[in-house]
Amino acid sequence: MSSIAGTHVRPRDAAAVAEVLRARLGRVRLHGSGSRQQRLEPVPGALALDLTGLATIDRLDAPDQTCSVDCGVTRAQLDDALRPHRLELPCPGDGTLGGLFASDPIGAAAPGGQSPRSLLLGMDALLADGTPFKSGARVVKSVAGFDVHKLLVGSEGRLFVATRLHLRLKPLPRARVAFANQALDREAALRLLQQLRELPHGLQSLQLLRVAGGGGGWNVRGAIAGRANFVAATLRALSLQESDAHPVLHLEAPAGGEVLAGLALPSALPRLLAGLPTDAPFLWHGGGRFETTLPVANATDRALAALASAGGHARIVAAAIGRRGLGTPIDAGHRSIADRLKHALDPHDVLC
């Protein structure tokens, strides 16, 4: 194991994690490239535990269309690993894998498509106290005991340790083009947005997009996937405008500015658009998950009120420190839920 510094530590393999928490040094946040940790609340004294020294691919089977990946492999390790065999991992998102399932910060890119919960086979795990557990299994065909293994989607890594994954796989589609209508009105494009929504099969990813100092206009993009001939016709009979821009993930706060994320219906957009400055930047992904970036603590706090009428759910990730965290109240039941399985999970409240 690399030897402790200060209060960072970055273990080479499972065993050594594990010995790191039987250590109890105190509270442990779990890190990997880092590309999400500023969106999480900021834990002062914690131990950072960096899993970027798990970066094997143990095993990849193509036929199967499964793979076993440390926690620590990024999204482009993988990416690399599986294009020769004509294979990808088909939701969205980047950084390390576990903490991309950990997240789970865009989900399905479009209806009805795969995301980390459906994705997620099995699992090799530490508990907090370094107890190590499975989950799961490596193959798609499996009855292998209880789920635990999908409530590692969306814990940010506060139940436990997640230190290898099994994944399932698909094909890569015979042909893919990206598309991106641009500068629409707000009526336009949530008509487009509907439209695809409609397809019955075909649609790989999609986004609505405002943009600073985009003029309050809004694009549309997306991919279409499928046999060459379907996605041509499928472009044309929608006017859709092939582009090669590479999709938004995320979306920056501004100097002394704040952004909100959370979960919005289709049906829900138009009333919370209404409750959001007129050129505020937004970003909704396919599957329901959003961004907006408002300038001050007052317009969030707004466009937390409108959304939660709405019936929507969102927090501040990037604000000043007291402010990040905060936001639309969480239903009793599920609070109740949440605290059952993290004292279940990690009874000393070790991660963070």
Ligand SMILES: Cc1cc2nc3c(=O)[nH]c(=O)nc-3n(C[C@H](O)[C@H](O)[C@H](O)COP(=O)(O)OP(=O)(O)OC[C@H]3O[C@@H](n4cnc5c(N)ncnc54)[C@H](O)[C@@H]3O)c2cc1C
Contents of the next structure:
Amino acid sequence: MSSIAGTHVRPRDAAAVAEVLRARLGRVRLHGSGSRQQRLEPVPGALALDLTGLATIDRLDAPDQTCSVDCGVTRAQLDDALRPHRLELPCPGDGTLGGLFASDPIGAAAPGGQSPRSLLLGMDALLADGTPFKSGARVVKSVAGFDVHKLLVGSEGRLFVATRLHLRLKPLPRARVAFANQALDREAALRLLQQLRELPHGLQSLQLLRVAGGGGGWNVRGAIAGRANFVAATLRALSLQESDAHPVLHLEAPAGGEVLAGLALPSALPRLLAGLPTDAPFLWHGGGRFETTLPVANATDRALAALASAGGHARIVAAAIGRRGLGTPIDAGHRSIADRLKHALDPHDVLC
Ligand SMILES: Cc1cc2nc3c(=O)[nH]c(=O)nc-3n(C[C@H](O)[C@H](O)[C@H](O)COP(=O)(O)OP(=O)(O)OC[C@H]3O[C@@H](n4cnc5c(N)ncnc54)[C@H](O)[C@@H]3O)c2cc1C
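What would the structure be for the form predicted together with this ligand, given that what you showed me was the form predicted on its own?
Now the complete complex, all chains and molecules, led by this one.
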């Protein structure tokens, strides 16, 4: 183990992580680069188990388009290693790969696109008591049995510690052009979104965005990929404006306000948007995930009611303690299975 300072520990490899867990030091909060920690409930006295010391790209098999990476490898580190092979991890997200897959805050960038769930082929992991286990495979060909590794996606560090991830990669497209059509009214934006969703192929990412201070106007952004002449023809046909702006992955949490995050299918968007204040920042990714920031609690409650009536789901991810975690109703059966799963994998509720 390389450093221990107070309640923070940063092991260098999986064996050292197992040693920390076997020492039973009380409750443990897993940390990647830490970007989402302020959205989790604080647990006083919990040991911060920092996984950024596990940072080796163990295997990069370019012909098979797969790789195996330690959980603390960052997205930027992996992108740099893949670029010379003209490969990419085709899903949005930042931070460490362990944190990205465990929190899955964005899902797919485009309708029907790849997401952490579809890109995770397998993993090496540790139970809360330090017991090591493996699930899935290092390569695309899978093995029989439950895909236990898929439980990592969205587990937010509460089920087990994924120490190594086996990932599917994709070739970089021949051409990819980003576009951003700005300052649209709501109907024009939703119409363009629909036209883009109807493209038979080539749509790599899609976003509907309203930023703070943008006068209430809507931006439809994304990227088209494929052969250069196909990309150019698609941009022309839909009057898409080329743009070099970077994709927006998250909204800034407002001082004193709340952030609501969830899932809304395109058919739910008109009702959801009608239930928001006219200047509320809003970001929707083509796979269906959205975030919105609201200035006061009763605006959040109105948005939740609009979303529930449109069949969407959301919960408050940033707010005063006591409001965090509230959201649209969760099916009682689903909740019971999630509780039982947590109990089976971490019976002493160590991981928090
Ligand atoms: C500069 C920056 C800004 C960001 N802003 C936002 C934002 O505003 N909103 C937002 O939603 N996301 C934000 N992200 C998150 C981001 O896009 C990632 O998807 C990812 O969630 C964060 O990874 P992390 O390494 O910071 O993880 P952390 O924030 O440290 O951890 C995320 C979750 O994963 C768990 N976890 C971490 N590693 C493991 C592991 N190996 N096994 C099991 N569980 C694990 C943690 O316990 C935690 O619950 C931001 C990231 C960056 C780099």
